[in-house]
Structure formats: C-alpha cells, structure tokens
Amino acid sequence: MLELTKSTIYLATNNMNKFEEIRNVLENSKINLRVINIKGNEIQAFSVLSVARQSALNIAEKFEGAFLVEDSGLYIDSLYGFPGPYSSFVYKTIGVGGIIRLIKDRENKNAEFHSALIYGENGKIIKNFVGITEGTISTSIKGEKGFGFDPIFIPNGYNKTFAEMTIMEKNKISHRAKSTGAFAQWITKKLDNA
C-alpha cells in the first residue's frame, strides 16, 4: 500500500484541546500537524481575525516553516459582543459562571463563536480562514467535554452544548472546524498543484 506523503505544519499554541480539535479535522488530509510553542503578540482588537493576524506576523518573523495560528472568541449579542477576542482572559478571570451571571436576566441569549485561522510559511502570512457558529448561551453548565465556554454554548439546531458533544460531533459544526475545513480544502489544492 502506498503511503501518502504528508506535509508537516506547526500549530502555534500551548492549548492541547485546540490542537486535538484541529488535528481531528485534518486527520484525513495530507497534513501532519505538530505543535510549536511559540507565541506572537496579542493586540487589543475587537476582531479575532485582527488578533490572529498580528500574532501570525510576529511568529513569521521568528519561524521559517509552515505554521498555523488560530484565535477564537465568544461574541454575546446582549453584551455587545463581549467577551469576543478576550474570551481566554475572561474565562480565566470570571469563568463560565461569571458569564452566566452577566446574562441570566437578559432576554437575548444569542451568541456566536468566531474562529480565525492564519496560515504562514517562509516567514510570511499566506492566507486566512474564518469560521462562525451561531447559537445561544445556556444559563446552566452542561457537559464535561470540550474546553473554555463549551459548557454554556448551544449551537443553533441542537439541544445540547458543545461540552455535551463528542469531538466528532462538535467538529461537524464548530467555528474552529469550519475555519480548519476551509484551510484543509485550500491547502489540499495547493499541495496537489505543487
């Protein structure tokens, strides 16, 4: 049996949950995903795409190989998009319970998860990919799987949170799976034409 030659691409992260989700989406692709512990500067911006692009620019200055940077955020309508790109910081400071307290008495519990994935190689940024999943915020914590705000995010069309889904279920609909899926299609064409 002929083994497919895979291209190695490094995901710049120290979040192994994020790595596993992205690796799972790329499992049947021509990509051999590895982790590199290198960090870019995270700027203050409302868009996860802006934050990811700046981080990727910093990483491109330090790393010559092919790499990915992913940033994501939870945008809650009734909180004017908060926590958005500050989701990781907000999670570490007030946690899932803090978000529930902020929205429990608000009628509008609509939210979106955004993911921005940046691909770079040879010291420059090549392309970016964005994924968005719409849903609502649960006022109770549900599920043990996933990470971050997964226990309170219910995607539209479902009656369970991301944290109640297996990685395979979540990766059919999540914001990160959408941006990674778009990248996988693009990079496959690029590698096929190389």
Contents of the next structure:
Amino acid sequence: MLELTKSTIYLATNNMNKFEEIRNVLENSKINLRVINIKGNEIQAFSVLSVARQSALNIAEKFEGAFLVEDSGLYIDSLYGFPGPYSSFVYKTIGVGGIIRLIKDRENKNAEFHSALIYGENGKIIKNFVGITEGTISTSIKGEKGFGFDPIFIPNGYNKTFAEMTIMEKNKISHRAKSTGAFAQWITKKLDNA
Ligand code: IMP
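Same protein, the form predicted in complex with inosinic acid (IMP) this time rather than the form predicted on its own?
All chains and molecules follow, beginning with the one already shown.
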C-alpha cells in the first residue's frame, strides 16, 4: 500500500484547543502536527501579527526544526479594538461575563477575531498567514464547546456562538481555520516542489 509521507511540524503552544483546531484543518495534508512546549516573548503591540512575529523570532533562535506559532485575539469595535492583544489576560481576569458587561449599553456589538500564524524553519521565519472572522458579541453566555471567548462570539451569518459549534463547524469559518488554510495551501505547494 502506498503510504503518504508526512512532514512533522511543531506547533509552539500550551493551548490544546488551538492545537486541535489547527491539527483538524491539517488532517488531510502532508503535515504531521506535534506540540512543542517552547515559548517566545510576547511584546506589547496592537496587531496579533507583530506579537506572533516577535514570538516566532525568539522560537527560531532556540529551535532548528520546522515550527508554527499562532497568536490570536478578539477585537471589539465599540472598545476601539480592546482586548485585542490583551485577550488572554482579559479572559483570565474579567472573563466572558466581564466583556458582556463592558459593552452591555453599547449599540454596536461588532467584533472580529484575528489569527496570525507564522511558519519558521532552520532558525528563521519563513512566512506569515493571517485570518479574520467578523461577528458580534452576544448578550449572554451560550454553549459549552471550544475555549476562551467562544461562548460570546456569534460569527456573521450564524445565530449561534462558536461555543455552540463542533470543531468542524467552527473550522469552516474561524479566523484560525483561515490562517491555517492559507498555510496548508502554501506548504503543500512547497512540499510538492521539493
Ligand atoms: P494567545 O493567542 O495565546 O495570546 O491567546 C489569545 C486569547 O484570545 C485566548 O486566550 C482566548 O481568550 C482568545 N482567543 C483567541 N482565539 C480564540 C478563539 O478561537 N476562540 C475563543 N477565544 C479565542
């Protein structure tokens, strides 16, 4: 039987939800995704791309193999993009309930999830991929699946939150599935031409 030879790429994260989502997108690709517990410094910057790039630079200094690093955040219109790059801290402190309370009197509930995914190998950054998904912040917490702000984010065109979707459904539209999908296309071509 002909076996598909897979290339191993290491995702630098300690968030297994992110790992599962990215692995799921890459399932039928030539990539075998593994986790590596290595952390880059997180700088203060407005865009997740700048944060991810700095993190990737640090990882590339310590790791010679092929790696991915992803940084993501929730950008809320009426809060001028907050929490954005502070999403992780805000989630751990005021949580999803805190976000609902912060914008409860705002008419504009629009928000975007951003994902920046960086690929590196041989101690260098090679390419970055960005994905954005637009939606609204719900007025209550709904759903048990997913992680982070999933229970309060309703993607445009749907009437349920990310936390009410299976990983397959979320992966049809999510910011992370978009950045990972763009990476999958690029790496497939690269491996085919190798
Ligand atoms: P970081 O990318 O590890 O810095 O984490 C960003 C934070 O943004 C996470 O801890 C979550 O709170 C939030 N976040 C990023 N992506 C998602 C998502 O797909 N669903 C829900 N929350 C997310």
